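Encoded as structure tokens, the following chain is the form predicted alone, with no partner shown.
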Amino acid sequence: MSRRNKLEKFADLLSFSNVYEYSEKPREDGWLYNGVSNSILKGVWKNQHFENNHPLILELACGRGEYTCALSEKYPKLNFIGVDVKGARIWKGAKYALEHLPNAAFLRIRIEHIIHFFSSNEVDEIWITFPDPFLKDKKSNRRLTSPQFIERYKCFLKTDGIIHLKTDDDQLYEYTLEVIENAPELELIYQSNDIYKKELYTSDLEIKTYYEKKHLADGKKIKYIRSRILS
């Protein structure tokens, strides 16, 4: 993609109602959203931008967020957020949201920050496709399925709040099995290393992302872990 496209939709990002952008730090007075200091929405997504009382579910690394436009496609009582870093990849689904799915929205930041942004028992529900595994071991802790990624999940997820792992990688499946088995806080509901063997756990895992699409053009099996939060 040249870099005037990318500069383009950035720019039309902006404009998009649909679409939250914050800086990469807070200031004193909190977060700037588009250039305004603006935290607002933290614990009140549902009454200020959707507008109802339905249950919250996060896509994280939500790329072009195809996750997201299908999940809210499907399910038009239930609101959803993509959240990623990258707005040139958030466009193409906040586009079509914008003009076709009232109960879409998109957040744009380092999911590090993510905290910063959903209040306690603000959230249902996060399903994660494939994300980067950071197959380095000096890396784990970047993986969203890591320990540090579940002490922010647990700053937001509802007790009982589901988290769904969908990934080609086998090491990010053995390594979020062994989280989850290691995490008092965690039960583990399914798991499968490869969905596609027999019929499928939800008719959700039938949405297939550019990714996965291409994984399996390279004859990868896709991976599924669905788990819950105790506490």
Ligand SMILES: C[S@@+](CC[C@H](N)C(=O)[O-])C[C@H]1O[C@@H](n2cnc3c(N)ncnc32)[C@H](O)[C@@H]1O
Given for the second form:
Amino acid sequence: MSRRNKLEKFADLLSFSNVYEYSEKPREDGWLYNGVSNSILKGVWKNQHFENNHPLILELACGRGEYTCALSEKYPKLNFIGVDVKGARIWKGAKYALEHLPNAAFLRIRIEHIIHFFSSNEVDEIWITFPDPFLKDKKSNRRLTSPQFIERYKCFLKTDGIIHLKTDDDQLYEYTLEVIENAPELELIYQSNDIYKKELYTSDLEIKTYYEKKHLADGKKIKYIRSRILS
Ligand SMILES: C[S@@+](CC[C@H](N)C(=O)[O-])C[C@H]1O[C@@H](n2cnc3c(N)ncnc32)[C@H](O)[C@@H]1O
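Okay, that was the form predicted alone. Show me the form predicted together with this ligand next.
Starting with the chain above, the whole complex follows.
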């Protein structure tokens, strides 16, 4: 990680053409992001930002954006947007993408507000990478795989769109399987409570984020769930 401090990074982000970040309050014409209103971006990310019509994939809780960058590099004919609220973290992936990856962008928002940025059928897949597990029951609706968040994703994920979860956390893993089991609109495609025990289900799982490396160093098992939205 660069030694540049947070304020310098925040200032940089405002000048990055691949980052859209929030103002604290919505304005009458929508939420303003680096001079672009969400009402302008919603539904037109591909044409407006990426200038193509390729599929769009989101990485939620992207942190430094390791998945966004690595998948963009691997799949130049797909568009990727990393979403996180922490600007100093996003900076790392955004800086790299600005110079090397025209098919990667970043959106700095609270994911609770995500339905204001993507319209129906705009998104093909969602990766959720090592999200905070919010282990206390009364905070369970803050988990990014809670029914409340799944409802939000349904607003913009295509039918048959895929949701990937990668986590180190046993409780979040079990909880997510339960959410899927109880949601008629979700279909479980694959689950593993220890992805490195055997050959990887997909080479996309090889990508290791900052938090994944920390969890592996602590001897934790990495878990993965792939599900599909049916409607
Ligand atoms: C444990 S870190 C994982 C970061 C990265 N995916 C990794 O694996 O290194 C969780 C990230 O989720 C982000 N996050 C948690 N809740 C969020 C929310 N409601 N909206 C936006 N970002 C959120 C945090 O800012 C943090 O960067």
